[in-house]
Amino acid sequence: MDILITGLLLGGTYALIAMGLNLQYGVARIMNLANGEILVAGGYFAFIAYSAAQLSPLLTIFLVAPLAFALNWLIYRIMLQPLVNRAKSRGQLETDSILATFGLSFIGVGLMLSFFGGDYFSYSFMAVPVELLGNTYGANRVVSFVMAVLICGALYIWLNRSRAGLSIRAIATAPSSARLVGIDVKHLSALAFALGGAVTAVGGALISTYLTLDASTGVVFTLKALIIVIMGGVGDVRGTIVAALLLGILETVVASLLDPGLTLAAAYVMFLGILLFRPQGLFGKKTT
């Protein structure tokens, strides 16, 4: 039960944080490798500001939510939306995508390192045990896990019942026949692309309450949240919070039973075995 319940705290967060790459991808077609430096951003945001102003995180990520979604924004008009309108075809945005937003990972953490330095940053907030079904937990990965629970049930439910929300998943599923409907197909990828910066910037200010971070940890994030959405399933929001669970609840597994130096090829063995005998994602439907 203590397995169960770190690995589920655990892979609330990691929701929230794929869920960010899967707006963009799943909608904008941007396969983001620069996800994981926008939530190492969002947590230097959330550690200075409560640093230097006593300011709980809590409070913060309604700062970060805004100044992450105008970044985004803009990086998505001024650099992607060059490449979206050249494209030729889906695979040609996808990977001209990939080879800009590398390209992209590289100035965040050059620009971290220049700003703050090459160490690791951690602070104390809400470090105290708290009780569930007799075993203890900390109080921040609690807080940060119900925190995620929320947004991700805001965001389900703004996607599933929002004329927004609702035009934003045609896109995703068929932008072609979405332009056919009068869905402004640029502008939505746009506040698609914002939002799930948006979302990742908050995960990571929700993640620096109890992991230590530093300029270069980005790619590790950006990684499991690769992961989660490929087996989710792109686009599939629910698939991407169940998945986000199942991997929080194996890394766990594997770093209370074997060694935590393994969670990661864990990840990777999971994620294989659903490319291969599942490609479509865990809630998909297999393509005839």
Second form
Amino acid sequence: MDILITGLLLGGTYALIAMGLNLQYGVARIMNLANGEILVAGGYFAFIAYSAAQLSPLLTIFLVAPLAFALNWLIYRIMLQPLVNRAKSRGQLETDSILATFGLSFIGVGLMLSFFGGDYFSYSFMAVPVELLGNTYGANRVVSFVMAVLICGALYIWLNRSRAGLSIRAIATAPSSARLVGIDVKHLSALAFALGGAVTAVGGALISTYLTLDASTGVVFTLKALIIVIMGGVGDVRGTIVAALLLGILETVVASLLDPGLTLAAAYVMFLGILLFRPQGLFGKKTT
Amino acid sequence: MNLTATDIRNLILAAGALGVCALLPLGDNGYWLGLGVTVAMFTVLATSWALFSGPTHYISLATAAFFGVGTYVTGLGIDSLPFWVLVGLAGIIGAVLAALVGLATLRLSGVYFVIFTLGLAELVRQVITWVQNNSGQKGLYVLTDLDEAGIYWWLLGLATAVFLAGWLIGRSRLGFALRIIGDDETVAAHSGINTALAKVMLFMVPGAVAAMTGAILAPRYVYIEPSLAFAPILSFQVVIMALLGGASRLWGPLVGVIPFTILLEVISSNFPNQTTLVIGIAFLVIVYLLPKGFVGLLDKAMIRFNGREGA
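Let me have the form predicted in complex with its partner chain next, following on from the form predicted alone.
Following is the full complex, with the preceding chain placed first.
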């Protein structure tokens, strides 16, 4: 039972990170492989704010979000928009954006290594036990989960109820038709990409309260987020959340019953199963 | 087989170049030979990578996984089997592994393939580490009488095989089918080409070659452990070198391997902390400045030159 709850708590934060990637891939059509580095950068920011100014990570996220938003907006406008413009096909854009974001990812790791060094960083924030259903959990995990649920919920309502959200969903479904009904695809793609980056960075700040990170862990989170997005179905918020919770539980089960060193291998086996049996995602409909 | 005069001339030239390369260990046994081994290794890896990724445009990051499997084949079998058997065995295992990966991912779009191969080295590494932890064994010693020159000649032999295979594939029905797939997969499928099968078959080539390269290089490491054998950075270096040179020609990757190996050598000996940054910048250079590699640059120059002559 406590494995299940620990897994759910972990999965909540995963859901947040994967939502960020899903906005970037589903709407802006950029498979952003530098996503994990944005996450680690958010974690660093929270770490520095906490150790230098005793600023609670729960407040830091209100600083991290606009900064990450601005940074990702600039990245999209300066680096990725030209690729979108020159791409003759969806396949070419995918190849180009994968290579370009790999470059960004390595540059991000390189910059963080030279600024902060290669050491692990962690800090003790709200490391007090909380009792839930007869077992105890770290308060930082519970608080991160609650924050992740709040942000995911807000995003979900915004995407489903607001006009901007409607337009964004339209682009995710049919980018070329969206333009015909007067949606500013370029502007909203940049917005979605920036928003995705902001969500991921906030996820990083939250995850840094209870996980130890270092400059080069980003790629692990990128991989997990990618697996979640594909499992849940591209552009599918509900599927992303279910997939993230499943992955969180699976990882916790493997880590506590088998070996903590096998978590990524377990995620991969799950990914392979999805590729073989449901490549369109958990709730996706079969296309042609 | 119909060979034109140009084909025969190119074959003779290639054989001559190979002969010159084979003489390197006689001239120097230290720094230059070491560099020669690295260049030969990346030539083999990048050329075989481009054989698959050039025509299909799929970006494979599985090199490190196959390479690591190859080193482990040598590491585990060196006490009981002769070296050349191990190299062959590594090739077979690499090909089978590539076929399995290909069957799972190559039916789908390119993104799935990239993501899957990205984590493949990590997956195999975690499993091997886990097995080793449970069996109480940490790493493997590979002690042979194979010296640096021997490794170099082995790699040169493998490189020859890769170039020959690439040349033959280019002339075969499979090569023709792959060029059509690369141009337009829908057209290829409609003209009766089994696109998934063709891609899986071709993907077995870099899989086998990378595993054989790993098997050949294992004696150089002497001591093998998972984090060394499955270093993911290898996959990225191979992608950069192949694309920097240009994946559209058989000899394209070679043009990228030599300058980038030397660049990395210089960077890692002078600024060891900046290698990740250099790799990142190299990716951006490829995407924004050299989308077709040095080969594309050369082609453009040729067209301009010929155009002026015609006018």
